[in-house]
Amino acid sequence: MSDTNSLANKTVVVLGGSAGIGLATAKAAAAEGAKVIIVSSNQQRINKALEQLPQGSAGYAVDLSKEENIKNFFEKIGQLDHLVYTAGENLQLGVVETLDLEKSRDFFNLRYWSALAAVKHASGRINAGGSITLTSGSGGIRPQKGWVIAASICTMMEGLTRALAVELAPTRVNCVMPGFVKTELWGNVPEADREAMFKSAADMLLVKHVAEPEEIAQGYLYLIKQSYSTGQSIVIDGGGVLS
């Protein structure tokens, strides 16, 4: 049995990693004794993550939505271990018959063009015995009215993990699907709103509880260090598709 479930001096990459799971998944790592290098548009989010990380740990500002920046992050740092994909922005939702196609068309760029072409510049960089995990969201399974897009995607992403994992083997693929989490994805949200808006959902799952970034990075932490799973999406949602 090898030692890749070990993070201890290991290189973990969190692409979306300044803030909400991205952050919670960077702090999980390092706890474990790993590197770790987080990547996001804003440098000021950045400088405020690395607060929280310990000394050691690097931060980059990076415009994700361009391919060409991704290629020269990753031919900057070099050989890595673990590429953690979270970066997106806070989907728009809304009914089919009002989308606008070429605005909704924008929502990809950043949750699936702009991992994939991750994807395809780190992946002959990651050592052996390393792992991608991705993103996706429980919204693929259970949709709700207004979910078009977001759904799309979600379920585009999880097509992804499995095609990643056949292509790239030996090294794994897998996917997180979280459901609601308490993020700064609903700043926008009055804070009234927002506590209303977190109580009934938190009604409605069965495990009665919104999640914190924290439990949701478990799930990105397991799957680095599960040497045995590959082409998964693991869904965690506090019950939500049951529900």
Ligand SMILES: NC(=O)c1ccc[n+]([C@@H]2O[C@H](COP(=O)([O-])OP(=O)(O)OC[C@H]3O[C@@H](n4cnc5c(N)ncnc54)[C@H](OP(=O)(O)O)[C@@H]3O)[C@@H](O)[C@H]2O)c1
Given for the second form:
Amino acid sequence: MSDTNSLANKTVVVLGGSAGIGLATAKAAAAEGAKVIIVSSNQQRINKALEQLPQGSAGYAVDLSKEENIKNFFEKIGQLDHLVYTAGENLQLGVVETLDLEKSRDFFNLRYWSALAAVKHASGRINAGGSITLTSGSGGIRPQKGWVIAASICTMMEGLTRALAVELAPTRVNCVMPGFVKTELWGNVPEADREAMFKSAADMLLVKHVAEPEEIAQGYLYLIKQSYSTGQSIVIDGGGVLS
Ligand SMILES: NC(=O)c1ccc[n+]([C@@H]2O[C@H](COP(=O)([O-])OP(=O)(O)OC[C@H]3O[C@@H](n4cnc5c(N)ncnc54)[C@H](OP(=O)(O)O)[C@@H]3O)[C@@H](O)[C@H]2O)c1
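Given the form predicted on its own, corresponding form predicted together with the named molecule:
Following is the full complex, with the preceding chain placed first.
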């Protein structure tokens, strides 16, 4: 058995691939010869992302918040080699005293339940030697004030990853836990506040900068290509949990 999987001619499906970490991962996989399929809810954003990917890449507009849509998508595309799940809407943060619990329940939908639905409908179609890579965040290990819900989701993803690795073996199932990354995820923070937030995060981080999505994409690529890790969640956070 080879110690790394070549991505040449492998099908890599990135759910949440129109922007941010997902698009960076799709680009990195395509650069290694993978046939990339990206999915997001918005056709225009898919089209824009496809302009940045090689010919032969494909994109589908699918609202991943509904299991039925996910099921239909995987029926349509058939077999694949590697599944990456990075879909997520803007963060909802808030202190516990004022949390809207109904809204907070909804926040688990796309990151947790839809990731699980994607695995449910994709796993039987993953070729031998394939993998699944999910997304969490370092906020579960080092939450800040206001992160009660977001941190809970992060930690759920770690447990889900371990349970799926056991159940779906020998398909490998892993997870990436990014720290701060410069993406549209932070789009609901006003621009001036966002820049100030990135600057103060950079000052605090051991590596002294907030990640670009391409730096996080390397983690997904590693987990896809290597052959021996499963059930693992890797932190890529510029030393955030130590600072
Ligand atoms: N950025 C960070 O600092 C950071 C840190 C830790 C963890 N993370 C996690 O990493 C993941 C990716 O985040 P990112 O920073 O790359 O965010 P992003 O740039 O906002 O990308 C999110 C992706 O999800 C897609 N999406 C949103 N709603 C969707 C839906 N209903 N159906 C299908 N696709 C949908 C978006 O596309 P459309 O809008 O076109 O649908 C986009 O492609 C998230 O789970 C996030 O929590 C991010």
